[in-house]
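This document starts with one chain, in the form predicted on its own, laid out as structure tokens.
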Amino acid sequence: MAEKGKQTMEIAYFPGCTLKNTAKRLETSALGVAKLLGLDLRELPNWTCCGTCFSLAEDNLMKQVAPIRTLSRAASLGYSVITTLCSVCYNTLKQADLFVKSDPKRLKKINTFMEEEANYEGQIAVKHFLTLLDELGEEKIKEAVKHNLNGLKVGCYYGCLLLRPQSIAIDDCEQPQIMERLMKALGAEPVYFPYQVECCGSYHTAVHPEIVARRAYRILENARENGAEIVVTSCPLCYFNLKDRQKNIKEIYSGFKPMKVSYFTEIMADAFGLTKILENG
């Protein structure tokens, strides 16, 4: 985990659709650790989807204008962070960011099209929420603790998105350890399961649950297996389809036993005696 350090600039908050829906919980808890732990996040006016997935079609200039306007309404407003707490947002943002930074024609002609924004020249910091608490320091996170997590084994499930590209990952692709040592920094004990970075099925699961099903099968038993008492996870699409489809798996495989699946925000709550956030949430 980095440096401490001491963390006073307001950041701007994109919460990105679900995070008002169906991930309300995952919004909560992080809105309410954040506030204890010093962070100001101010979640964005007027903010509106964040095209969900980044195009790979380089010439497809149109797909990348719902992201670079999040970041030019963000820029505009004086800012020099984002932060999301939704894994495809943050990949979404954090990509369509690149692409344009990378060629000062495409942010030109992006910013002809958004003609009732202000323009945008780059200058937006695009971090997950992990980030900022990893720089934010350990001991920070070790000093809010009220209720130690004693030991708590968690296995901490990355997915795809934060992770993939390499241009945009928040760490190692292969062997990540932001969540661990935030996990272990709570007083829990994280545990290595080589599944932690497989995809759980994504939108597979709108047409072809039991294909997800399968796939968060082998993932929640990879975690068993390698002592998880429970899996993690920042991505409510994850969060979805290891935990929902738990119904789908007992249909699939009789011998199963449910695996309880929090968002990482959960954990932080709990471990800082926010109770009433997880209850309200």
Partner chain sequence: MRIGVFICHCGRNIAGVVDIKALVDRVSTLENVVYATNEMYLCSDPGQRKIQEVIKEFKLDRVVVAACSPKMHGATFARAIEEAGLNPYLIEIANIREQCSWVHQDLRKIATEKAFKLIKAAVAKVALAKPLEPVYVPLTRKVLIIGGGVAGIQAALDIANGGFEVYLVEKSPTIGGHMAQLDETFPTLDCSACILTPRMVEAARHPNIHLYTYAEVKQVEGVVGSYKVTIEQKPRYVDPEKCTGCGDCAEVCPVIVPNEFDQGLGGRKAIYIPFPQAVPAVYTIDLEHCLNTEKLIVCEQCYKACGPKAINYLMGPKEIEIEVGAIVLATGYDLWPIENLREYGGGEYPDVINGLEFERLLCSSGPTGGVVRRPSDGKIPKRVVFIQCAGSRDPKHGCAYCSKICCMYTAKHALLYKHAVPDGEAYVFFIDVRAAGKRYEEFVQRVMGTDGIKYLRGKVSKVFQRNDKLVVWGVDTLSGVAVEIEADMVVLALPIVPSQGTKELAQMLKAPTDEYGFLSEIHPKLRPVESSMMGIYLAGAVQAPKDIPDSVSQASAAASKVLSLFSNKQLALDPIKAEVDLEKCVGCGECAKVCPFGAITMKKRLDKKKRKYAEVNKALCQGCGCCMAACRKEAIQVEGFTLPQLRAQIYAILDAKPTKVEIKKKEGGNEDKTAIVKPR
Second form
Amino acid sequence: MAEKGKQTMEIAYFPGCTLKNTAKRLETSALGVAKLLGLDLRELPNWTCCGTCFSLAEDNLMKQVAPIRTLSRAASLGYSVITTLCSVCYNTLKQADLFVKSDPKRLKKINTFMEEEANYEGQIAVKHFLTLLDELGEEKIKEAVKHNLNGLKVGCYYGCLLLRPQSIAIDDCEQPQIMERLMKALGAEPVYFPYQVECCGSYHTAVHPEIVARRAYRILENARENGAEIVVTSCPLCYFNLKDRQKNIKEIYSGFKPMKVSYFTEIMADAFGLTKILENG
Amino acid sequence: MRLVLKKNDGLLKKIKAISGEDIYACYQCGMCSAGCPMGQEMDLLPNQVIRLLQIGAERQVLHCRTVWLCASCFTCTARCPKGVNLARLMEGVRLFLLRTQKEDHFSPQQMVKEPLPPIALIGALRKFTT
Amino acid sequence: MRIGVFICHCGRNIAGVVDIKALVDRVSTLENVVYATNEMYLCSDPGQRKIQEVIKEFKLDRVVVAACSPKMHGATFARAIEEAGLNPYLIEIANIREQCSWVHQDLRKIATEKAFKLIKAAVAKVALAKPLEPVYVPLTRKVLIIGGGVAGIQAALDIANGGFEVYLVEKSPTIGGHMAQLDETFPTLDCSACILTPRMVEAARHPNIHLYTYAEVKQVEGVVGSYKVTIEQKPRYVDPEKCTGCGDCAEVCPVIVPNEFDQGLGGRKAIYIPFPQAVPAVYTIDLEHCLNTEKLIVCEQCYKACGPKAINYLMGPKEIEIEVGAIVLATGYDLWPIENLREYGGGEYPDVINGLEFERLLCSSGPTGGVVRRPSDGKIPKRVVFIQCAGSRDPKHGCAYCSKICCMYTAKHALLYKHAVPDGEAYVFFIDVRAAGKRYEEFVQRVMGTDGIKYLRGKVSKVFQRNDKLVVWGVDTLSGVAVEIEADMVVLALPIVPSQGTKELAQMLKAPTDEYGFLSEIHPKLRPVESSMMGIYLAGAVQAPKDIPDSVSQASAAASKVLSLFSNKQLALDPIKAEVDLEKCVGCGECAKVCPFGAITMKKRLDKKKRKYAEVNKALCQGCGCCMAACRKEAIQVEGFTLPQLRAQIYAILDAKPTKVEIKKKEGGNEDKTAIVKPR
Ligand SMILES: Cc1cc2nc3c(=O)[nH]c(=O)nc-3n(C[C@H](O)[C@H](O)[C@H](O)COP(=O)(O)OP(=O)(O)OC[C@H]3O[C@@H](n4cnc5c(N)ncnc54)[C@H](O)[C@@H]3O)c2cc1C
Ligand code: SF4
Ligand code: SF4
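Alongside the form predicted on its own that was just displayed, please also present the structure of the form predicted together with the partner chain.
Up next: the whole complex, starting with the chain shown before.
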């Protein structure tokens, strides 16, 4: 496996702040999985925060400097693809990329802002890790499975930022299948639940935990109603809202029963027999 | 209550300059409101925010909770038949307020005191403060 | 030569920009101009009379009118000078409105100068004009109607009753189109089949109508007056002469497949008739599902059961060639695929259905015998949500237009549902209710006032399944509340789109379509039933979404256009057509190669050398001028637009004259003629 990996392309890997902080499990499991599958992920040296939440202001290019600087650095190191694990980083990088690319004047202006960097020409493809896995193909994933998930009923939760706006969607934004395909390849049984594309409340968790708890309650209950035993996600913020806010849910809805929540990569690591790696961090 | 409508495109122009969105593209079908995950928490429905701007009743918009509750989830943007990027428009109103009022909507002190993922913190700071 | 120039003010349209008085003065000095004048409105009766008087008084032999576009009034002025005794082709229109005053509103001086040049050019051109006579071509007074829906049937009956032969070609095994699938029709709620089937029978029995069902138009050649058409008739494997329509065959057929006529909600056999009143009442074997193949016969059940021995497994497709003088397009519409609406679970949830499916569920001769049952489990739905504009008026989904009929049929659906399920509830989501038709608004008001029917103003954002219910997330923008409805069934009013195959058909006929694929009319207000391709007429939903009254009106209008065309024995065509100068033609054949209409054939001369020459079929020639540009010998020219005329126009505008013609021998021996123009 590792030998084969040598032939594959090196891919720039942008972790983002949260993966080095509360979402360590996402990173460790993903990197383990990537290595096993021969995906050559190289963490960008001296990366900076992408800024979180793509800035929607048309009149303030300064807010795009952080994500574009990252892309520019990847480009000057000779990468053509950059990948992220976190949905928020993915959304921010991709939207920023499209936003500056869509207007040559904008691109020029932002390059002037980032004097210290090499000019960014829009040559980097921003891909979420899920897309890389999907491109790798089902067969490759199946080959790597050591412990088949034996029909584990998984609710794949996409949330917002992998699918919307449409210009950055990694799959159909109403009924995505990309995570389902992956789960099937692991031997799990993905269950469709309509709330899989509904927002969890996002950053409101910092000021309105009760709103987020209400959102999370509906999402988790909907997954349960449709037969899910576990909910998987790729977003550390969704993960926090769906998992850590369960205690707040309990305060509002006393009958609420806990639901397992996990990163999709953790499930992969389990199926690939990489649990050890995970435990050791 | 009867609202006296006056010509005042100033605010509209500013919001347009910030957001780049044309509010008159909206034909008030309400699809945004029908699908908004935060709708239950809002005082104005998303389509009403646009409607009030369209008719020039801007006061209501500047004082509503809705724009602050919008979570930039892009559900409305993805489904709007007329291609209005409502998430941008909401940000336009927020930024207009943040820039003109010189006062944050939430100060960092008002945020929950528990360990949060950095994206939650930074996200909230970006949306609620200048 | 005595040319008169008439300059029109067009109220302030021209006079407000162009200095008319100065123009008249300057124009008067032009060579050959014996009279120049101006008039407030030349197109008015007094304006035209003025032209006629001046022609007589000043013995004019040519006329220039400086006014609006010739597209607007070219024909009016030609007729006016003809009435005054001049040949109608001895006139030239200088367009000083669209091409001058309207586009140079703030440039009075320059506009006046430009107007002068345009008039000068027109004078130069008309000086070289020759009197022309219309070209008469033979007219085959028979018509082809493609599509046997209510529009096609209506047009066929009208033309046939007018005494002319009609070929009606329908691709499905029966005529009737979508109207045959409907239950009751708005706003009168009369039974669709009851009013349609007598018409279908009448069409089939009419001595002037040749009906080809299960057939398609394969090829069309020629132009207005004489089209050669090839029709391909698919094999039914049942002899229509022998079949009595008894249905004994279908009884024994072992294969059951979804019935298209019932929108797949019911079944039919592989040998079938779409519905009992189908016309012709002849069974058809659908080879795709029949156990037999073209090569192998494994089942003979129907053959054995058929008393009159009508079944013939060896039938093949048949080609029929006909000749007609005009074509009516009436290929109708399809519904946009429901799968496009992923947010409503279209194609995903069996109980999210389209309007035609609902019609079949309402219909007493439908798959459920008129009991409204939902497709998934056959239960009677107690709460139905109707969603209007589900894809229409939705530029994001590529369908910016209003489908026009769905407001009305949704109101009808809600009411008929209440009739069928009195304790049921109907919810209708609408953005606007468009009920502009005779008695339409009254009908909608009646529906809105019916107990158990609730109209909610707003769109639905999402539909999803919860247990055996469909959860609908919508909004009522009037009250400002987002709502959730747990429904048993959801009916989508999907966009009306041109029927499948219409695009290819339009391409074959060179008839233009709009950006959505609907056939375009030549003028949206004044000529709404004619294609800009002469000889092609439009009827029904093929042109735009239409309800039955509109489709029928348009079909009758198209029929009357055909009848007025057929009121002449010959077709008089505009003589603006290519003409070959046999002295100059060297028979190279370049013109024949470039002609987009195939109007030019190369013939052999009768002299000893048997050299070739070009011959123009005037019926086919459209006067486009491609040949004129291709001919190196200037041997082929379009009448009314000859090269000397065009040159004269150009020189007049450039204030120049050809001073020298250089003839260079190029390598390879081709002559390269260059006219050098120098400003004076
Ligand atoms: C759900 C629903 C309910 C409706 N209810 C009403 C109502 O209550 N009242 C009302 O006034 N209107 C109603 N309508 C509208 C009505 O169906 C149309 O106005 C009418 O059918 C239009 O007739 P048409 O002949 O133009 O087209 P169609 O009915 O579509 O007929 C076209 C015919 O052409 C044939 N064809 C297509 N392509 C070819 C080809 N290439 N070669 C040969 N043949 C071809 C087709 O097979 C078909 O037979 C309803 C429509 C819908 C969708
Ligand atoms: S969905 Fe779009 S068009 Fe409809 S009300 Fe919302 S913003 Fe306006
Ligand atoms: S006819 Fe009515 S329902 Fe249909 S698209 Fe137009 S407005 Fe919408």
